[in-house]
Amino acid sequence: MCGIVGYIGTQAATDILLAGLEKLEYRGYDSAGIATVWEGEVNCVRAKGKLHNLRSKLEQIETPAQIGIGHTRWATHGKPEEYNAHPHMDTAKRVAVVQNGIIENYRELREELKGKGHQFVSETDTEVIPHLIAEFLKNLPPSSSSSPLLEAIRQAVNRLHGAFALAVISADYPDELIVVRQQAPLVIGFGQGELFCASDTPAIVSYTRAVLPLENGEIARLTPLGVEIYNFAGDRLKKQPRLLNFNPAMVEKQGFKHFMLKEIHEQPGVVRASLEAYFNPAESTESPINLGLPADLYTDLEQIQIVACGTSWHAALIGKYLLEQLAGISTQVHYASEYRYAASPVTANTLIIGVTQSGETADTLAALAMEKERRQGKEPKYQARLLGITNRPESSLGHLVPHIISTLAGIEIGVAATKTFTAQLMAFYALALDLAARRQTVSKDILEKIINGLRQIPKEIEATLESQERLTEQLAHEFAETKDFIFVGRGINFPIALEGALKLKEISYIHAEGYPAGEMKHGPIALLDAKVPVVAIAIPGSVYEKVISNAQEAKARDSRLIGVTPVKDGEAGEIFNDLLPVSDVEELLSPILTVVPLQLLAYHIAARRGLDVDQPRNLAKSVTVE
């Protein structure tokens, strides 16, 4: 959740460590604040609230320091207070700490280090690491080491539990940053003489493209002659960087207000990526769908289960719709927080597929890293199968599973995910056609059919953008001050309604809940009248008339109804008193279209409401902690 930047070069490290900081504030905002060394001492500025709040306190003071370690904070332990926002440091103000993670057994090490004559400040877990970095430090004995910092550090890493990576600092030891990698992203950057570390690429990318992503259990002793690896036994360790394929463009608003705005004009660039990677050419002999996957994972395939979180999890509840109407495969979707502690029996000739947008979902991490370890010595049948859908196919998820589909979404930075969920729908239509294909479950006319029907898509998203952008900003006007909104719709797309009701939620922080259409009479029907909106989202098909039905019942309750609908749906324009109308496409297809207008009615809302589109409050864009 946390963001991490730091630097040791030749420059001065407060602008560079700003600069990085910007472009990771979307991983948290509680309070941001950055440390470094100069003449002998630490000098840590911290500020509560969004990071121009620290930019304005770093405006008074001059530092030509030329290392140093920054922070933006999304509140586990502790109030989002300025006393409680990173850099951290030991009582003697020589080490600071800042951390992305969780530290299990802090309180425990509290004690220990308060009965040694520590004094703490802050109500983090993260303080109890400077002091305990301090507290070896003090114990080292002479000489022990070639960088007493480096052990210090190594001893005190062993003793802490949890997630958590690491950027360290000290004054005593003034060319050294020391950064710690343990289930949370860390990167280190290569310059031209001067590296970087970040807990996520587009802080540094505006530096380098040379990059070392850190595994599990490493340190990386970083100073003026290069970058040393070490294991947490000790042992030093070889490894190389790679080169980014990066365009800091990508990170850019481009002439859009807000990221997110951006964002949803970027899906059918999205869209027609995902064709280009996953869908052989239409003269293609071979099969259609070209995803890359070993045929052995998809043999005597017999059951899929899906865990994701958020917006990841309504996209696997297409993914299962698709999967088993298509590919004829029975498929569950697990929310990943829930099925770590209540996990399905284990089946044979089972495929566990994760899908977190950043490669970094704690709860979806654990639910596979899980799933390998029960199955793990069990005959052939039973052992794990595993496949992850992200956009960040080098994070810690493309390290766990043997086999990736990369959404090639590009960066996203607005907090609330848009064309990444569009992505991810991509990644499972390819995937239920590939089955499809390979099981033959459905005709190769009909398969040619859905595979035309995507290439269409695009287009189709562009018009809808085109004539919703007015649209929707009109309505906002008049529902900026709504309480509640339902949200509705069956089939294919209810997980539409879903991710409908949580973009309305985390954006503009309105009371939404999506529904099954035909669940509202059964008790949610209660809510509605004069003040509570109804969007249905009703495409012709096998549900149509049912949503219609559905709708009519909103309207007798006096509710406002709101219709996503093909544009040339007559009927709908008698019911609906405000249509959002896409284009009429099949309606297996529809998720991808049906969710354009919803993104941008909780875009201009909140917009309207003169909120933080990008970083709304409470919010991170990765999930690393549980």
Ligand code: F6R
Second form
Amino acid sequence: MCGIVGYIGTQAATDILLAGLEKLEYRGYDSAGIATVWEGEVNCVRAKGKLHNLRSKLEQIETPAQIGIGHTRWATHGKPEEYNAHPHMDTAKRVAVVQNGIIENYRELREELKGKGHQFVSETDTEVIPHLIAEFLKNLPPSSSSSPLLEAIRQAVNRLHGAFALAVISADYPDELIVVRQQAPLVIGFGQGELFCASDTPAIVSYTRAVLPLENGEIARLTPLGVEIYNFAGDRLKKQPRLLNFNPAMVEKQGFKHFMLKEIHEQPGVVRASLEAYFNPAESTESPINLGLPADLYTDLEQIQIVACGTSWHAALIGKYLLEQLAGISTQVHYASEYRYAASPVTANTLIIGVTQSGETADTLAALAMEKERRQGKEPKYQARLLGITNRPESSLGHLVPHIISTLAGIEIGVAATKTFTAQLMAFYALALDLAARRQTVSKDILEKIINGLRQIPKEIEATLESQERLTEQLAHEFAETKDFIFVGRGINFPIALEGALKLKEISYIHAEGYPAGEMKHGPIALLDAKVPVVAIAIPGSVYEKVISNAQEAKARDSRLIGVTPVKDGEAGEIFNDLLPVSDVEELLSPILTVVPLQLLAYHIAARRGLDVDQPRNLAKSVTVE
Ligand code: F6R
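Swap state to the form predicted in complex with this ligand from the form predicted alone:
Up next: the whole complex, starting with the chain shown before.
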């Protein structure tokens, strides 16, 4: 949440900062701002709303400044107004700060600083930081430090409680850009005679691939001479940048109207990449699954606890189904935000899995950190049994847990998760099959059959995409003004009902709920009438007839029924008013297909309503605050 960028070098900073912010807008878009240092002054320009508002303001201001910081905001403390936009400054306007995170003790600091004559103009937690830095700067004994700005910032961050990443410049130190990381991401980029910093790599990859992600509790001083890194105690640290493997084409729309639509269409490729990475070729004599995880991670495993949020939580529910049904391991799925305050009892033979595409979700990280801490001091088995599933192995999650399954979706820009969900499902298929193979809970033949089935999925998604584009667009035309939607599914497709409802809610702002179809009659059915359409996911298999009966019950209450179902015979056409047909695949594999028409339906409804599909209101892609 919130994106920060910084630049120091020989080019005009403003353009570079704006280009960087554009790539970070997915992290928040309530307001944006930049500050540069030029002719002994900090020049700060901020605008409410999206980045184009800031861009228009900056058109009238030309500054050749070669150092600056920028911010795109997802509001936490204070309304999304210009006076709350970052950068924030001290009373004398000599120090400017951008922050991503939350300063938990800001009230107390604010009162203390007010008592010392500091004047505050915003409602934010961030504003205390430039004031605190200015206060420490004022009180530093003369020539006590080779970099007074660094020293004042070091003292200031030691007073801050919370999770934060900072970039700071000062009119009095025009050759220094100081950045800090404490539980919020911050990466430094090394160019030719120039240095960058950002919350995330897409903001800097067009300039450099040489990057150095800071770790928690680190401060870096970026100057024309290079980068110095320190810990919060002031000790100098030695670190080397590494080369990033990144394709800039991934952050372009490539002819699609929105990133979300492009990302939906990338799903066959994501499944192919996952098949190639997680499964050995059919003719191989080795184990069919290759996740690169050590065998002792699985030994004597008794249960699995999964923590996740949002769409990742839905993927985890499908993971639970697979782990229990294929590998016979009891699995619980928790909202990370709940688990961190009410964890299950810890045992040596419990594997904890955190699922987060960004690898930066504050609640998921906190739940895992809590779990890691309470396992500390116990036998090694406890400590090893932490696994992360993420699309960003270089993220904070990657630093936190000893084992990672990298999902292979490529960077996802649309705020609504689509291809990363599919990639997470692929990771769970591989994990559940790996466990099933090691525990011998399924026969070799069944294992082979499932893997062969997975190999057919990419072309089935392609067929679904081709047939559904027009159908979902037509339905979108009819449902664009609908107020409420219900999605139902059962078994392995119940989480897809939840995901279909979430996609619709978040990008079209239409109220939608997902239910296990059998639960409808225990209350929610009271909501149904001719104005409330019901989308039912009905896949032949263990619960097909049950879902069909539940759908009939909805139809009897005048709901218009939309079926996500294979059209094998006339039955589906008779029951459902509208069809979103999918191929007739094994029920166990069906979620990777059934989610696609629901993503498209949500997309087309939102696009039809003229909404900002890629940046829905109030949301941000990385939820780095609690
Ligand atoms: C929904 C969506 C969110 C995220 C959730 C967790 O489309 O994107 O619900 O799934 O914020 O994010 P990660 O997976 O990054 O932890």
